[in-house]
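Here's a solo chain for you in structure tokens, the form predicted alone.
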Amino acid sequence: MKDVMGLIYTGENDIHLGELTSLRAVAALPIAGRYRVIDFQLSSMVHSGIKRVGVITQKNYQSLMDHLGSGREWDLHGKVGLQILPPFLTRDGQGMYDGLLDSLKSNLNFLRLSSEEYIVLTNSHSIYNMDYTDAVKQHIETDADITVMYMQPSEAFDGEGFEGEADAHFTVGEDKVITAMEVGPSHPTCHCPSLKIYVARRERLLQLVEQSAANGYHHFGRDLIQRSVNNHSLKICGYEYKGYCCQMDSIQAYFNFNMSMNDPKVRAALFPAERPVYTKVRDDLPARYMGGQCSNSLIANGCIIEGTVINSVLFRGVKVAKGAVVKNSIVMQDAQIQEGAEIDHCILDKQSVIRRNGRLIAPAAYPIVIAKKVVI
């Protein structure tokens, strides 16, 4: 894998995540008590032996840059290591990418100056813990132009499965070649959801990006992959990923994923002992339980629990005062639930405060979202 580089595109449409992404990119969205979404892509690349990683940013990337820093937590702070690629402003472009193809076109110099032979290109809203080695090996063996990772649908979760709504689906033949593709179908007839993870030879990808830009294409899946599948102009192969993957594409998906962290099977699938997930370290005291009661909850370090916490996820530094009740909720870093307050099916962003005797109760299908630093 020394001849493989990684590239993470963080400019996905985040309109469906509302207040959660008003001040941050999807890649910087806090999850599972102490992590960010991009931690899973970076950790997977590092465990796969990838030493050079580029992160394409578009908007609201200050929080992401603060989290990534020099890349030290992922051992990517060397001469090659981590490189952040901010929006590229020119006379023709205003730094707002119309899609993945457009972002690759703006960062062609980064691709040209890299020395690795192959590239693993990923989105930043999928959560998984995988090794890319077998996918790269299959790509070389099949002599494909592009290899796309996909999953088989599963009815019951048993350490494997796909959570979320994919916007592209495939049909894959016995020779691994993709024979049909649908983008954005209401009722897909192709039943293998795409993970939006691609493997390609770097020089070949450069050629395809330049050709696509000359034709005015912007969407990597619809304009490049789907057209090539339909007219058989490129050899597009599929690699089946067998594991767990969740798409962070809506508030409901965000809520459901964090709630699933209380399931031991999901935690075992995402945090195997041989592939730990690295993140930015925050030194803090252990969680302190001062007469409070907790059950079936994930509680990070630095929390002070004096009230009741049931089936919830509490990030670092959260304070639950005496008499307060937190049920089925996600409470982000340094938020406060004051005395006598009660929340149920809520998502509280960083440093938000629920004042004394306040009550926020919502149905499971429509959790309440409280923006960052809001006091209620």
Second form
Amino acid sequence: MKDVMGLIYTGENDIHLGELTSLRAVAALPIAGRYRVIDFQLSSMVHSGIKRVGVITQKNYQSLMDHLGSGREWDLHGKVGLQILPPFLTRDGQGMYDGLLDSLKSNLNFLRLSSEEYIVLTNSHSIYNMDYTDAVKQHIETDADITVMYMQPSEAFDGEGFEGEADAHFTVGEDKVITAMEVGPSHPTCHCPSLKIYVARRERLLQLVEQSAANGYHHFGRDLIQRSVNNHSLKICGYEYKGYCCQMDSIQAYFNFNMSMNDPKVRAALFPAERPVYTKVRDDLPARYMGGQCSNSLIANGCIIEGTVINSVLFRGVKVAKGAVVKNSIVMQDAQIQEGAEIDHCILDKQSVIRRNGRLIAPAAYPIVIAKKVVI
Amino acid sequence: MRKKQCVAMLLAGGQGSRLGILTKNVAKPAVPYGGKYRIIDFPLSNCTNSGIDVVGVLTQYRPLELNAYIGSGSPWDLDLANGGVFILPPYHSGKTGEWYKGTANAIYQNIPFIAQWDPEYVLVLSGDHIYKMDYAAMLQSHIDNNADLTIAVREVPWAEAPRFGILNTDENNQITEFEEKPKNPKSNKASMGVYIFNWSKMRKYLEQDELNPNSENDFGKNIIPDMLADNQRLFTYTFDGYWKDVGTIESLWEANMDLLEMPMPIDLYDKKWRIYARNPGMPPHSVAEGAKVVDSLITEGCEVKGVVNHSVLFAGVTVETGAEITDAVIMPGAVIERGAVVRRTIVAENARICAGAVVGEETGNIAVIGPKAVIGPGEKVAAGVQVDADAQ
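Having displayed the form predicted alone, please output the structure of the form predicted in complex with the partner chain.
Up next: the whole complex, starting with the chain shown before.
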């Protein structure tokens, strides 16, 4: 896919993730023991042959910039490569985006100065490992104005399918054209969740964004996609993605997703050997076990385990001391669980510490989040 | 090229024949170590951490994997506009091209490479050892002594001294005599094969040595004795940290087992002296229900369902249910199937131990299962045996 560029919008509303995103964008949220959410979108783009990727940032983007650096880890440090697009103050804007459409308007220059024929535009809260090639191919074949990815609704999750709550749903016709769209209905009549991943010709998207802005629109999904579906002014097609996709849209979703990493089927869906997920490397040595006990858990490099770890995910450099018990928990990098301490159904953010003999037991339905660097 | 104070030359051309099938298809510096490293990560990381940013890597034997591993040098921050890591294979120039005849000849053939940096000093390293060393401190000692050549040494137990190149010195650490494997050693200062030369002197002696048809073109056998004979200023620099030659199957196995000691004899957690490595980009390792892991190092990408005891597992190793691994080193991508038992063994990359096989013994020599070798279901491999995939 030589002639395709990528654009990742990281300005989503993330209030449902509470403390986890108070200091970072969803895109920079640590997941699966060593990754951040954006690693999955970036790696998917790179494996699809995309060489130019823009990352639109909004608030809290320091940790995201620190993570992305020059884009080297994703092989995006070349002449084209990765471009971070922070918000800026203009004559007619405060640098605060009122949604995706707004942010595209602010970054029209990046779109104009790029040379690729097509663009893949994705959100930064969906976790997947996909090849966009087919979607672009379908987009070209159907000659659509915009193609939106969607999935079939899934009953039970089994290594593939859609995890999470989509606010937009589609009905898609035989000819791939989206015939109806609903946003956040209480009794939906459309059933296919939107992935909010879009394919368009770059020039066409430029026109549409400029036009929408001229009309005073802000919301990409409602004002551009839904309006066009309703009045048939544009050809909006759907591309059905068959694979795994998880939405990182609440603390419970975050908890469940990480726990699902202990399911070999989910791991196989997200980490196929031929499409590795790249991330910033930390140069830790392998995890070290000294006594202790570990079961049904995902453990990253740099961990030192002397205590008990059950049904959990440990990020890089976590220490579980003698006699400590970590159960059903997600422990982010460099956090410590000291001697005799016990946690159950907790999410420990980076560098937090549970002091000796401390106990934090949360109910299964309501995991506790311990913020970054907090000592308990 | 901007001028550099010191340029490092890493001798990575050795076959390492004592490592048997492990170096049949790769050069010794590319041999995996410690769960996520290769031997060459240590000298390369030491260079970066010592502020030396020009490293020539002299390759000759089976360089493919080593070259691919080093790549642009980015894992060690050695992909630089002015400096970096350079692979230097032997080359032809008109009628005079030839293989590297010896350690000194390897450097001799690369005089133009060194000269373009116009350095004051040249650091000579080998890719055979596991150690963390500050070459900058050694360089400072070289400068303070106004030396022509400084040789890094470690004080070995007297009983072992006859196995090494021994340097006899005066009270100021100035070298008076060099003895290769002396029967009755006068000193216990063993050469580590780490040298710092004044570039002008080095060049002179290399050129002179090349003209001598009887020379073996070796630093230990020719250059050092020549310089001593001419009363040049040669000094030792004593290194007292962890240092392990991993030139044999036993010592490679031991060096891996050393990492399971508490405290670790070589501190790889040291944030000020990171050992860098190329990252295979795998997810964290998973430990299934019913698995048991004790006193071990487990790397990303592993899937552990069986029992792992006092062992080192490299990236992407699979240990199936009921398999039992003890005192073993399992290199990247190897699979240990259901119910297999592995003891005191090095299982090389992508080897497969099929269900119910028994490999290695509780005592005796270390067994080695070569790269991509397959041990069939229920087969037995005795202690000390090496299994070569090509012979299967």
